[in-house]
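A single chain comes next, written as structure tokens; it is the form predicted on its own.
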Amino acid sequence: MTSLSIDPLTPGIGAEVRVDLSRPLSDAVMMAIEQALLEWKVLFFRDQNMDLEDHKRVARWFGELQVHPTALPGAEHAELIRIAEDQEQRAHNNIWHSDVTFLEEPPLGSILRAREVPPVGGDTMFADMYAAYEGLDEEIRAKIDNATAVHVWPAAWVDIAMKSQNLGRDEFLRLYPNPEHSVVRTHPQTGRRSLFVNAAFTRQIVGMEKQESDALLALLYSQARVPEYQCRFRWQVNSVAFWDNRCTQHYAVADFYPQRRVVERITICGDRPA
């Protein structure tokens, strides 16, 4: 098969996609889903009978598979990230963001599978990034097109990190440096430019007044929250989500408490944002 049945969400962003993930697929049927996913950003896979061995084989064949850093180092299956929210942990993925930014080189991607799901809510939403960068006016365009901004780690996940890795703060400094991403960045593969700016971690656009930043990163950050550059998914047991985080920001939706949402995901490395 060197064809998949694909069903958008919507005419812009998000797709489903009928394959089973679960046995090895052929390089003509990978290229096909990564053809799709450079098209929709973000793909839907239901019903996927995956064990972690099969996660992370489809992960691995679009690069290398990321340790999480603030991961134990040396744990069994450490590129696997368990996410077991609860009423504390439900709000710390509500908020329009792309993955690990704080990185110098943030993920390509992530795959995201299902285990246990509330019956009601705890939906996903995604943003189509480069019709965010598209929907900006001419004079706001021009004022990003080669701006930079500094992006920063979460200050609880740096003490995680040092405690993991058994590092001072010195030496974690040296290791992770705030790094500074375009603000608008050009897409590897498709060479569209894309809105590369996010709440959770995107805090100063380089050599700009912190006033002025502070408000044109606040009118950036409010086009993730355009409903046409958007899609949402309803998870079911064994859904599979993979998105592009090159080109997209996330939110999970916090409304199931006290219901609980538990889902494993594998995250691929990615390359510096140029």
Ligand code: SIN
Second form
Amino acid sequence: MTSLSIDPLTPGIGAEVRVDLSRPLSDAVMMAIEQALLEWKVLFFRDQNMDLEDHKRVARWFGELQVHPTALPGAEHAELIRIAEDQEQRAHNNIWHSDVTFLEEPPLGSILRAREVPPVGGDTMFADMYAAYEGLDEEIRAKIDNATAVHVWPAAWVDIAMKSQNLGRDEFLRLYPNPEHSVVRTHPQTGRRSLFVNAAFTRQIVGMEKQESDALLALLYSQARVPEYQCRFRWQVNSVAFWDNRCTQHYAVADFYPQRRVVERITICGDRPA
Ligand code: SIN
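Switching conditions: you have the form predicted on its own, so give me the form predicted in complex with ligand SIN.
The complete assembly is shown below, putting the previous chain first.
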């Protein structure tokens, strides 16, 4: 197998990989990137002078590209999510989450590229949700091993999606029922178990009283905040982060206003968590 130059950021999560993503890469190199992703959960690439087609090409090697349900279907580059933030327009991604878990098949991963960065601040933090699961007490693990939880859309996005897809509420609910996902999912490639609930989109553990569910979810969410399970990435223009959405959460640190920050995300379709 082709070997890549890989510099881990921490012993458990995050590694910087030196490869030029703007060139078409052989399957052997892409397979090495995939292996590195499976091992390090989030990869970082510096100085990637790539265009949108390169961005999509890299993502497409891993699967179909996802069009976010709030995007205008059929729009040019509908797969691209551009997050431009400043004092007036804030993205509110400063909450620990995995992407789009309110769909029945949440993404495999996302590839984010920085276009404009503040002089300081605007880092993204990542948490290893295998470690988060493994760090739980036996008693808690026994409680959640076969549990499922309901994930829901943020209310504001429901209106945007209904408008962009021209859907009435009934049609929307038929197309996008709130999914129930396993609280502990097994990664389809590594076979490892990870904690799969997040503070942004998970609502309630199925079959549990609301109060008990809230308390248990609060404890599970706090696992993403354990420093030993985390890494933190400082962006430069043309830095790229590629995270495995099945076993990580991330948090965009909102400490840079009134400076501006622009990032672009391409998301790769995933499967039903098992
Ligand atoms: C995201 O949550 O997808 C964006 C993360 C970031 O802006 O760093």
